[in-house]
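Coming up is one lone chain in structure tokens, specifically the form predicted on its own.
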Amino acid sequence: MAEPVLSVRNISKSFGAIHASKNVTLDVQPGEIHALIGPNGAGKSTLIKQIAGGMKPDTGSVHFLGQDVTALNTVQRARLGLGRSFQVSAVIPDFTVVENITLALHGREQSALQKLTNAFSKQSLIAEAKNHATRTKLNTRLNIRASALAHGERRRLEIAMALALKPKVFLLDEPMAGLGNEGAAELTTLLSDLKREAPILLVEHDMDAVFALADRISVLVYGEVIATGTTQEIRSNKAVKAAYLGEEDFA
């Protein structure tokens, strides 16, 4: 097996008596979508925060492209190529589609958000922003404010902004949240294409999307990974069925 792009080793995080993460080990291989699933309160978002650099683990380590990045913050990890989208959209509502993507491009190139006004007039950035908008099917919405976009369009905008960082891996936290069937189908197609560019660690509650997209799945329950395997292995795993009893049908 190839060297993993992203590797989490024995991550643990406690809040008082609550073990949000407990000796979590998983990796993301080149060219794959690795889904992270689990019931509400399982610790998925807490784990993603630790991987992205927004929260420091109590113990354990995060390795990215062969480098130990445990001590690096979110911005430093992003500049190495960790592209993250959030459970709650992080776009700027009063900025247009092209301005939001251009801002992400500018942040990639600058140590701080300096001379932001100049960024919006820099033709090379605008051209690249338009390219990312086209890839996420937002090319007809370039001059629309983010606040006026439909929910699914905002999710695609967030992915376009993540693309602007030239990621080596995507961390996607519930990208299907709030989408209808049509929006979820469109995003499923987009994510299937994106994994050819960079592997994806996908946190998602939509099991139809997970089973359609994932090459491997890890199941998190009470902060612990209780199983990792292919979609078929997870579907037939008795411990996974027990953990989801009455909540998800894995048959």
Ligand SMILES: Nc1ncnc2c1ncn2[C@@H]1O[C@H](COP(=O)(O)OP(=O)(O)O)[C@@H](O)[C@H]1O
Second form
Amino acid sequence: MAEPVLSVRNISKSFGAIHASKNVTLDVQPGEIHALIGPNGAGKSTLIKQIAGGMKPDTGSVHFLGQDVTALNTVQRARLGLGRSFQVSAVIPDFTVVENITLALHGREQSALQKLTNAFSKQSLIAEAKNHATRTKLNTRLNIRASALAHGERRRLEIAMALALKPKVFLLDEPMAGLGNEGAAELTTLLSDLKREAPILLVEHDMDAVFALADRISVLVYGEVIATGTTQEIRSNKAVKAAYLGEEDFA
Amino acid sequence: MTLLFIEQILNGVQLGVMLFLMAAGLTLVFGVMGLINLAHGSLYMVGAFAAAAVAASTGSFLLGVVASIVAAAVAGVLIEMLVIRRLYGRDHLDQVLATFALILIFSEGTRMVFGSFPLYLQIPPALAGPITLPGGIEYPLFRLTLIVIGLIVAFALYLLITKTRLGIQIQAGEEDREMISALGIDISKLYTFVFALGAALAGLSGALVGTLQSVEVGMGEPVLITAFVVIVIGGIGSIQGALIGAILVGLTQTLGAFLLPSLSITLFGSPDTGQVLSSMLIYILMALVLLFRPQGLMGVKT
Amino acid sequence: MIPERLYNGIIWLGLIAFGLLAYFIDEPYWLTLATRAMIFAIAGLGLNLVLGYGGMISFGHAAFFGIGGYAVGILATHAQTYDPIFAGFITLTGTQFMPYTWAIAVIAGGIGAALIGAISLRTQGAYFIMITLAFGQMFYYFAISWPAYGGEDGMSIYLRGGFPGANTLRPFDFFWVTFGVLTAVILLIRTLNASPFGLSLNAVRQTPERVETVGISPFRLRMTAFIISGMITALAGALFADLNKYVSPSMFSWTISGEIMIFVILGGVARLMGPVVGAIVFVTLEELLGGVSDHWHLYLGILLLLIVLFAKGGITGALTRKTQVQHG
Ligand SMILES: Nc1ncnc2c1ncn2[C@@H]1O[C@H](COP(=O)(O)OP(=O)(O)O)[C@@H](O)[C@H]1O
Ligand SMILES: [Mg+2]
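Return the form predicted in complex with this ligand of this protein as a structure block, the form predicted on its own having already been given.
Complete assembly follows, chain above in first position.
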């Protein structure tokens, strides 16, 4: 196998008696979508936070592009090329769609503390922002404030902002949450397209989407990875079946 | 020297327990209602003026102290019902501004009633003069009384919060604001009570400290700011933190003012450096605590 | 309701008109009042950068106002006594040349802000408010207990500082000098707010975790804003010292922090001209109400309370509609 883009090694994290991550090891290979599934409260978001830098693991390490980034903070990791989306949309409510995406572009260009020009004066930047909006089907909503967007549109804006960073890996935390069938299908198409730009670590509840998209799947239960493998392997895995017993969407 | 030193330590503790009376109310109100109340110093002033007016007209210090508690509590209930309760859900900026407006109103209102000249509260004869402590230390009886009162109040607060139903409700409120309504507690009454309790403590400390100093408009804000230093050091929302922070600040302030000028004379030949430093000492203490524990000594990390 | 740009222009032109009017009808006192309002406006513009755009509720801006004032006071004292501030490997003498005294006030304000910011910006919310208030008070006690420069009594500046081409002793000239500074500060704030820095600062006020994930450090943004803000407010303090020809510890008092905040709130938080309008209204009310009643603070308190409870957005919010810019 090629050198993984991102690898998580033996990460553990507890909140008092809750073990949110138990000796978790997984990696993301170039060009793949690696899906992370598991019941609610399994520790998926906690793992994403530790990868993105918002939370320090108790033990274990995170490696990104061959570099140990465990000691780096969120900002430093983002600059190295981690593009994250949040489970609960965290866009800038008073900013319009274009403004939100432009913010991400300025983050990528590192212009926030360097240039005193107008933030919207560079035509190529605005054109690029619109481009990302178009890819996420927000091109008709360019000048609408994020607070006035529909839920699904805000989820797509999350993706657009991650896209704008031109990251080396995407960390997407339940991008389809609350989208409905049609929205999820659209996003599935977008994500399969996205993986050509950078590999994706995809946390997702929507099993149809996961099985349609993922090259590999890891299953997290009570903080522990109980299985990693291809779609086929996971479908037929006994432990996974046991853990998901009774959950209808695991077909 | 040692006797003098012990006396200064007692003075520090005395200042500390009085600061605690202020800080306890502030931190309770913040912990339970999430409100930052700049007008807490005004309640301190209200207590001091009520005590001075009642003591002067009745000749009884004790009645004055009772009046301070009642007046501050009543003022507390009034502003809670008229203004403060509209601020619970608002952001900190609104709270700061509205309670700053209350300071302006209280200060100017008090000036209209009492004028601009300071009033004086006399130490009651029974508590005047020094007392000889074990070890032969002569210490002002009144100051010692303040320490005792402060400790009694601290203990009573501890009992109230840990041993009574009301206290449990208050703790529940600190844990989780939604929960207490789920428990079927009348939140708005609880909030009014907590606010009045904090106000009463501030009023009491205004009367007691006002007896040592003078009673005048504007007396509350420097104490308020020092009480902020106390709760930042102790951890916002924590009553134990407030007590520890208050004693620490009281001792630092008093001992700094006592030791640094003379130290400065031996080192530099003039007390100036020591004086300047001692005036900044509690803020430096606060900065140090923040460097090592941004959440305060007893605060929980978020 | 008028567009905000038009409103801003009207305020700015209104100041010019007022200056000319007061001159031609020979009311030097009006000029001095307007100068005072403009100085307060500068202080408020400084605060608005952190409070309005950055969402940092600083209740300690009197520290910077005082630092600026004391910088001018100290430099003037040494200039007047021909006693160097520092004589060693280099000699630093006092000066009353405004461009120099302003520069030093601004640098000192920036250093003060960096120190206070380094500690207070590690915290947020209620902590930040209390800590900035406490540090403001620390400077106040420092000024009182520091005997070398007047202690509690402060310092008199016998002669107002000079500015090339102006006779600053004439209220008319000092008005225009101050107006020039005000205009420069307004332009600076406008430029900052429109820049990527301003965009990020406005974002950090709302959703700091998002700003982090796009690779911009919220701490550095806040710190930069806080330092610039401290510099601007220090500049106001410097002008205030020259206006009054006097500095005292009261420049550091917490009530000054509160008043600077009032300029911002009255006029409109996070509005370019908010602090300017707020300061003008404040000085006007102070003059009108303070003249007829000793208790004008009572009315101010009531007004502030009503604005906070019922009229967020201040005067600017009531009179203008925010221009919704279309980017493409
Ligand atoms: N900051 C925290 N403090 C305490 N417990 C937490 C914290 N964050 C998450 N948890 C707990 O850790 C577990 C995993 O949560 P999470 O990672 O959000 O799960 P998932 O995303 O898989 O639904 C849950 O039991 C949750 O309550
Ligand atoms: Mg989750």
